[in-house]
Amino acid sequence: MTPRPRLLITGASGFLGWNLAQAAQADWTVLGTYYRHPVKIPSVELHRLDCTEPGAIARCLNQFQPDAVIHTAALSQPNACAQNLALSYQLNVNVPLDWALGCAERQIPLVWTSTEAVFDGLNPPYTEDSPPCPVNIYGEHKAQAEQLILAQAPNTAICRMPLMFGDAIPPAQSFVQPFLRSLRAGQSIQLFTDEYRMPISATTAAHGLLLALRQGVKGLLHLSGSERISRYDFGCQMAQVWSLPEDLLQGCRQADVPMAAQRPRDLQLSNARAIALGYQPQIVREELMALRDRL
């Protein structure tokens, strides 16, 4: 019998690794990365990585010698990254720099996650071929990793994803869950009417991302949603397919509530791309019903 390929995912223990680590067992003998957080995850063979350690990288491929590797650890809160810029430069740029690298020299497969932070939210929709424009440190940031890697390990596929949610083990749980639990608690939550996005679940995510790794995608991709949502309208819909008080919903703009990083207003994305190769995002309240019903 054929040994099965050996897919690793960095990041295993974040909220989008943990949920691509289940849905990629189905075809691959999973291995995953993690920092701080050790995690269980049955069938996955678990190891501690820093990945900013000079030779850990090269390390970590010569040891494992993986058949594809994934790659979604990262810094992806923009106010973290504002507020620490060294660590979001590292994390975002130097350590995905050095998985291209270190991929394409022992030529293996390399899936990276971008983000749709990379514009500024001002002419969407946005296109593979649309020029970066990014507002704040974290997108910035990852733009940079993205030009980089398409100079240097031009044969990386770069996944843009855009906001996501759905399963989750503590400590990296989606935004759902705290939401669920304030909405449940009777306490109010504040969601912007005037910031829109493409949400996706971290299953159809997963999926999208082992398409890519499975079509032998070069270069840029967006794996965004269906459907162009305000953070308002999702929260109405979370608490209709919840049959939680949308009165606890209280809809503010962007301008009205301070933050360290600006956020782009409107990131809807073109997956015209993704879809034509076999990619299928559905619309947010299937996803919603089908993550309530796990739950």
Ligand SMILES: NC(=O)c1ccc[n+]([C@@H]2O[C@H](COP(=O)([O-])OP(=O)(O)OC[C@H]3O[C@@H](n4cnc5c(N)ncnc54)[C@H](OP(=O)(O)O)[C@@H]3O)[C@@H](O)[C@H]2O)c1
The other form holds:
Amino acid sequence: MTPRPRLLITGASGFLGWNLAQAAQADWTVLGTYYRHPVKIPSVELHRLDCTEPGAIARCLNQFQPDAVIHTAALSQPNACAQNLALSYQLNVNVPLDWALGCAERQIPLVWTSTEAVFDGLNPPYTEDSPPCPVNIYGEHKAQAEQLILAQAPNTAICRMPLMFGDAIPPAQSFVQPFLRSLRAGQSIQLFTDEYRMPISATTAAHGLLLALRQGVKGLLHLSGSERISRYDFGCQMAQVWSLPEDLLQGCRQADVPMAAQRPRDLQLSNARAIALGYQPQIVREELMALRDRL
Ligand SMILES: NC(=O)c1ccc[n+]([C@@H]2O[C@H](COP(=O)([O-])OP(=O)(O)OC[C@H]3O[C@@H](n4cnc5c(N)ncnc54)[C@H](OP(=O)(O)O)[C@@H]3O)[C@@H](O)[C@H]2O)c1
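Could you give the coordinates for the form predicted together with this ligand, as opposed to the form predicted on its own above?
After this comes the whole thing, all chains and molecules, with the earlier chain placed first.
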């Protein structure tokens, strides 16, 4: 039997990487990396890696000889990026560029996860051809990395991910689990009525990334969901699906909550390019019901 190709997933201890490592096993021998949180994932060979260590990315590629890489490791919280500029630049600009150059040099495909937050949310909908216009450091650094990679390693697939939710492991929480815990404890939750996203489950995200890899995508691809929904309406749907009291949810506006990082208002991203390749995001309620049945 021919051995299956080897896929290296960085950030396998993170929310998306952990979910991706499960989904990828159908077609790949999966290797994963973690940094501060050693995790165990059945059938996945896991290694510690600090991507910011000089030479670490080249050493990792030489040691593990993957046939393809999906790079999800990042500083992924906008507030943390605003508070740690240098680390954000290192992890969200230098590191993805190093992966892109390393993979280009070895002629192996790389899929890298950028974000919907490269847009300001003021003039939706956004296509892959819309010019980036970030409003916070996280979005700014991701947009800078996109530009550098498009110029220097144009065969890289750059997938702009939307808000994601789903199964989670202890080091990497999805917002669903704390949300459910709070409602079960009878605590009220404030949610924005004027912030819109096109969320997807981590399972859909994983399938989208693997599709981008399979289809040999080069350049930008939007993996947004099929439905534009406010944070508040999203919370109401979660409460309904888990049969929890909706009256504990209170609508508020972005301007009511001071935060380290400014937040884009309406991130409606066109996913037509991905759909044409076979991407199939479900409506939010169906995604939530599937998650409820798994948890
Ligand atoms: N979650 C979302 O809703 C969302 C939305 C849009 C885009 N994205 C993008 O999707 C990707 C994955 O996001 P996520 O939510 O899964 O992130 P996450 O849960 O915060 O995971 C981050 C991962 O990066 C690893 N990491 C951190 N510093 C590292 C370093 N110096 N060297 C190597 N690895 C390091 C972490 O490892 P340890 O935990 O082991 O230290 C962890 O596995 C990111 O590119 C993010 O920007 C996410």
